[in-house]
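As a starting point, one isolated chain is supplied in structure tokens, in the form predicted alone.
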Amino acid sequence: MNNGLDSRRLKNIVSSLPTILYISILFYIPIIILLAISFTPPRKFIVEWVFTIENYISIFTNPIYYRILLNTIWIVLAATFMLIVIGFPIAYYLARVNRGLGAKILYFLIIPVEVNYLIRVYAWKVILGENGFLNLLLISIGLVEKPLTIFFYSWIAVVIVLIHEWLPYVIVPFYVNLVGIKDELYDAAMDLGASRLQIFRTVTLPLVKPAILTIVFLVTIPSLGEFAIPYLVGGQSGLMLGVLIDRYLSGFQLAIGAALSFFLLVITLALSLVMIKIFGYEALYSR
């Protein structure tokens, strides 16, 4: 019976070995020779194997560090508030007041996303720009004598792309788990004298919270490293760490680079066993 369990342990061992060598080399090996650059000088053009912690003392020093990072915090944080605000309320409407429509009215909400996300961002230019289409809009109504600046080259117009941007990731997530509540649940609920208030917050709310999870993932996170579009409408109150990464990755300034790419890497870990333990484990197996 051992060497039958035994057997089968090996065979698990070898059909996974090909995953394993997958997963290491596109993501564990990499992430080690990054681990390791971050800790040479800061030399440009090259990579001097001498070990040092120079990168990492610069980055908790320099205060120019600290105020890119609050900021990339801050745009990210608005982001993916404004997006919950907006993407729950579509979603809401599409599980549970118009159900016979909202399956085909969420394809709709997907087929940008499959647009060249470059174009997307050109076109946020086009419409936020100086003379865009918003401003036009907006003296053509009578609202504004002038062209407002606000809406481009500003941590505002890097928060509104970032909306469009991830508005279906957002959408999609809170209709599934939306869709599979019960209706008997709200009937109940209701029969016990429940306002809409204490349904939301003792019903729906407990029941979406996978949900919230699975945006912290999709959306949040991977905000947190965007440069694309910070670099093209952000300009300085925009400013982001991505394009700082970028900047020295870029200008051949690899340790320095890695250090703050490592650095990202361990806040977004951190972001993670934080929501993890807030939200709980089990919600990123549940529906």
Contents of the next structure:
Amino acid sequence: MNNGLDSRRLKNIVSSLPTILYISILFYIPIIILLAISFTPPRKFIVEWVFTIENYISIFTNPIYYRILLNTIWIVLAATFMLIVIGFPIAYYLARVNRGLGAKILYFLIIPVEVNYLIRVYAWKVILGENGFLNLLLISIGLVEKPLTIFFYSWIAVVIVLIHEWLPYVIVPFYVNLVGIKDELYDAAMDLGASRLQIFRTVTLPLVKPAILTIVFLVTIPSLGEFAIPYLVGGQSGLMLGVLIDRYLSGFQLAIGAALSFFLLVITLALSLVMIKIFGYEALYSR
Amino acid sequence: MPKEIVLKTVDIWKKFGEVEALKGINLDVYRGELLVLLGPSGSGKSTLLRIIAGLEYPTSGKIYIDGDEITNLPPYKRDTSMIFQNLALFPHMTVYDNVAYGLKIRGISKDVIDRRVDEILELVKIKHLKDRRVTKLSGGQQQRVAIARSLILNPKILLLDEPLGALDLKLRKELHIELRRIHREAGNTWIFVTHDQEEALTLSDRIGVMNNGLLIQIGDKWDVYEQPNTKFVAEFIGETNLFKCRVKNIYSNKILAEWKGLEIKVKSDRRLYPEEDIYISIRPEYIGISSEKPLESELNIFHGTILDEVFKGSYVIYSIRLDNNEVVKVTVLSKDADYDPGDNVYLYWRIDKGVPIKE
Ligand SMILES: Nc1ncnc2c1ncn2[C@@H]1O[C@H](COP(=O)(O)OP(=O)(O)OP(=O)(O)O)[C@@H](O)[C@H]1O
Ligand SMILES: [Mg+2]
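Okay, that is the form predicted alone; can I get the form predicted in complex with its partner chain now?
Entire complex below, previous chain first.
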């Protein structure tokens, strides 16, 4: 009997081995290496295996990192906020007001996701860039004399492109969530005397929490590490940590790059924990 | 005590596109009664309740509560509250928050709400569950929360749309007794919708039978059971024997009808004509069996042989083949049921127990 138990345990271990290997090789081991490198002196091209916290000291003392970090958070929060402000009404309309349309149009919302996003970024350039459509329009109606550069190569451009990039990922969770709320809940609230606004506040909002949490994990957190969009359209005011990290890593300044990466990782984790604290674990997988 | 009408609907029609869900409903509901609306699936029961609650508006017709027209008032301006087919409790709230919802919406102060919630939870006997999430309750407990959530507003009319549909039989039976108690103690008017005739008979003071968007018969449950006005009602409520007959002779308040070579006498104050085709309905429990021929004149008496018996615990259902080859069902209390298949017996029933029904 004891034997049987042991063999079952063995089987459990063996069968979970691939998962453990997969997660460690692709995930934890790289992070550990990253962590290790972040504690080596800032050298170009080489990693000198000497322990130091020099990189972290400069991250916390050099105001430039601090500024870029704030910039990153600001851009991502602004984009998330706008995404929710734009995405929720669309999802609400599709899920509750015009259901027939909802089921059909959702498909078309997802198609742009399949288009390579570099192509989409360049498309924005055609609209927002110095010689872009928007500037042409403003000049032709005489509102400005010279093309404006604030639309492109600025944090606003980053926010706009982020919104465009992520909108379907915001609409879909909201849509799925809203479609799942039974009509009878609205009827019941109405029957008990609630006005439309009160129903929205007491029924709809609390019940879309899972979608908001999903969006934070699906959109906000990945956006913190975004580098291509700020790199392509951000200019000075749109600089984000991801660009900086990319710059260091591709400039073979591995140690400082690793330290910044790790720093970003900790911020991301902290944010996740805060969200889970606010919404509760259950919100992730249940209504 | 004179009966006072609390709710009146006048010729309510409801069309959903091509579908006519209600076809002219005239309904009077008396203050304090428990009226059960009974009908098969799709007969328009929920639609009627939703129109009374204001969640739907009639295509035509009028509704009055205490004489005031409310046909076009929104739900929050009506003194009604509805309990839904799947209860529709707010899943993100506790029992307390669900029950307090209507009062909170109205901006009532917290002390008053707390006191009312306690009272009402006491009434439905789930005070100990006050802080539990409603998703963590059993079906029966959720049921009580739904009732409390509506009753706390003290509505003139409580509308219940098959609220026990999802529960198992035993629990339903327990809740039937509970519901009657709660109705008595709450003292307001209830309209309870169901497609279960047994539930209807257990719960109701009066029954309204619906079919195909029409209110076919409404009245005291005994009257509806004993004097069904249509074949549909006779078959839908309880068990019955229906004999397709032709009217032969009409006396002052009695008719003689021919049924496949046999003659049935039945009392009737309905207007019938000679040679008219009718049904006669007789409930199985009104038919007696004996081995000797009874010698009374106010009886219908037929000879037959026992075909089959089904034991149901306290009673037995016999199938009996008469001399005209028709089969009649008879229920007999088990203590009196000493017949076996093949026995020759006489069936008899009082002529005032049969009910003539027009096609
Ligand atoms: N919103 C709607 N749109 C279109 N048709 C509807 C709508 N609501 C109800 N109907 C139709 O009206 C008829 C009556 O429906 P209703 O829900 O009132 O029946 P019911 O008696 O409550 O049935 P059940 O016992 O199944 O609940 C049905 O034919 C139904 O299909
Ligand atoms: Mg219904």
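For the two forms, the rigid core is made up of the largest set of C-alpha atoms that agree within 1.5 Å on superposition. Please read these numbers as outputs of a predicted model, since none were measured by experiment. Numbering follows the first chain given and starts at 1.
A movement of the C-alpha atom of residue 13 reaching 2 angstroms or beyond is seen between the two forms when the two forms are aligned on their rigid core.
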